[in-house]
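Here you get one chain, nothing else, as C-alpha cells; it is the form predicted alone.
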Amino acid sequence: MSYENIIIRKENNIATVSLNRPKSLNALNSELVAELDRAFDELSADSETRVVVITGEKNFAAGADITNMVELTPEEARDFAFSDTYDKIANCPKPVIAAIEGFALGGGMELALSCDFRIAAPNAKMGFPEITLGIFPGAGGTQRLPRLVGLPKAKRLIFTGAIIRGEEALACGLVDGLADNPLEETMSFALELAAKPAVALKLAKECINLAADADIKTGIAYEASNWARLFATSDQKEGMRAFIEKRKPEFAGK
C-alpha cells in the first residue's frame, strides 16, 4: 500500500510510521489521519510487526491543519475529528510507542497521547493551545490527559493552553521518559518489546485498557479468562520450559 503522508519502514519486527509533512511542521489533515487509519489497518493484521513506533522528522506534530478548518459546520466538524483513528491506534493489538521531537501540539499531542508510551527530547514542545482558538481538544485529549496527569493538571494544560517542555511534561506524567535523541530510544524499548511473547502483549494491553472504563469485578473476569488463554500460546509453553531449563526463551509470538 503507497502513502503520500507518512512513511512506513520495518525492520527486525518493528515498523516505525513516520510523519511526512516537514513543510507544516507535519500539521495533521484528513489526508494524512486516513492513511495513518489504513496503516493501523495494516499494520494490526501484519504478523510480523510486533512493535510499532509513530515519529516525525524534526516534528512530531504541530496539531491540526487550521486552513482546514476555519469555516467547518458542526456536522463538518465533527467529520473531521480524528477520534476514530487515534481511537484504533490506542486498540492497536502491538504496543505503540510515540518518539517526540520538536512540537506535538493539540492534536498531535493527542495522536502522541493514543499511543502506549510517549519519550519526547528535553526541549520539545508539547501542548493544548485549542482554547486560544476558541474550542478545546476533540480527539481524546479530554478524555486521555486526565487518566494520565489527575484531573487539575489536566484542566491547567486544557483551560490555558499551556505549552510545555520535556521536564515538566516528564514530572505531571505526560511523557515517560526523555532522550536527547527520542528515537534512538524508542527504537531500543521497541526492540525490547519485540523480544516478548507477541499474544501475551496483546491480550494484557486489552486487560489494562479495559480498566480505565470497567468496575474491577468485570476487569480480573477479563483478566482471568485473557490469561487462561494463554495457555493454549506456544509462547506460554516456551517461555515456561526455557525457564525450566535456565536459558532465554526464544517467542514465536504465536
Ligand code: HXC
The other form holds:
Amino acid sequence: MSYENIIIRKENNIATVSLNRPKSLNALNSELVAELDRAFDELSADSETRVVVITGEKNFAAGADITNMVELTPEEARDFAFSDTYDKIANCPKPVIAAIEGFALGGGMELALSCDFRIAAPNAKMGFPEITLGIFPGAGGTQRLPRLVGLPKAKRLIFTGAIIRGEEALACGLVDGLADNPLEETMSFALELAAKPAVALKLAKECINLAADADIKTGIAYEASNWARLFATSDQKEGMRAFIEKRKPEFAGK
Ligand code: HXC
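Form predicted together with the named molecule, following the form predicted alone:
Expanding to the full complex; the earlier chain stays at the top.
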C-alpha cells in the first residue's frame, strides 16, 4: 500500500511508522491521519509485524494542522477530530511505542498518548498548547492524560498550555523513559517485546486497557476469560515445556 505522509519500514518483526511532513514539523492533517488509520489496519493484520513504533525525524508532531482547522464549523470539527484513529491505535493488538524527539504537541501528544509506551529525548518539548488557540485537546487528551499523570497535573498542563521537557515529563508519568537517541532505545525495547508470545501480549493489553475503564469485578472476569484462552496457544505449551526442560523458549506467535 502506498503512503505519502508517512513512511513504513519493517525489520525484525518491528514496523516503524515515521510521520513525514517535516516542513510543518509533522503537523497532522486529515490526509496523514487517514493514512495512519489505514496503516494500523494493515499492521494489525500483518502476521510478520509484532511491534509497532511511531516516530518522526527531528520532531514527533507539532499538533493538528491549524491551517485545516481555522474555519471549521462545529459539525466539521466533529468530523476532523482524530479520535477514531487514535482509539484504533490504542486498541492495536500489538504493542505500540512512541519514540519522541523535538515537538510532541496537541494532537501530536495525543497520538503519543494512544501508544502503550513513550520514550523521549531529554530535550523533547511536550504539551497541550490548544488553550492558546481557544480550544482544548480533542483527540483523547482530556481522557488519557489524567489517567497517566493524575487530575491536577492534567488540568495544569491543559489549562496553562505549558510545554515541558523530558525530566518533568518522566517525573509526572507522561513518558516512560528518556534516551539521548529515543529511536535507538525504542528499537531495542521493541526487539525485546517482539520475542515475547504475541497472543499473550495481545490479550494482556486488552485486559490492561480495560483496567482504566471498568470496575474491578468486570476487569477480573475479563482477565479470567482471556487468561484461559492462552491455554489454546502453542506459545503457552512452548513456554511451560521450555521451563521444565531448562531451555530458552522459542515463541511462534500462535
Ligand atoms: C500547522 C504548523 C504547526 C501546526 C508548526 N507548523 N506547527 N502548521 N499546524 N500545528 C508550521 C509553521 O507554521 C511553520 O510553517 C513550520 O511549521 C515551522 O514552524 P515554526 O513556527 O516556524 O517553528 P518554531 O519557531 O521552531 O516554532 C515551533 C512551534 C510552533 C513552537 C512548535 O510552530 C507552534 O507553536 N506550532 C503550533 C503548535 C500548536 O499549537 N499545536 C496544537 C495544535 S491544535 P511555515 O510555512 O511558516 O514555515 C491541536 C488540536 C488537536 O493539535 C485536536 C484533535 C484534532
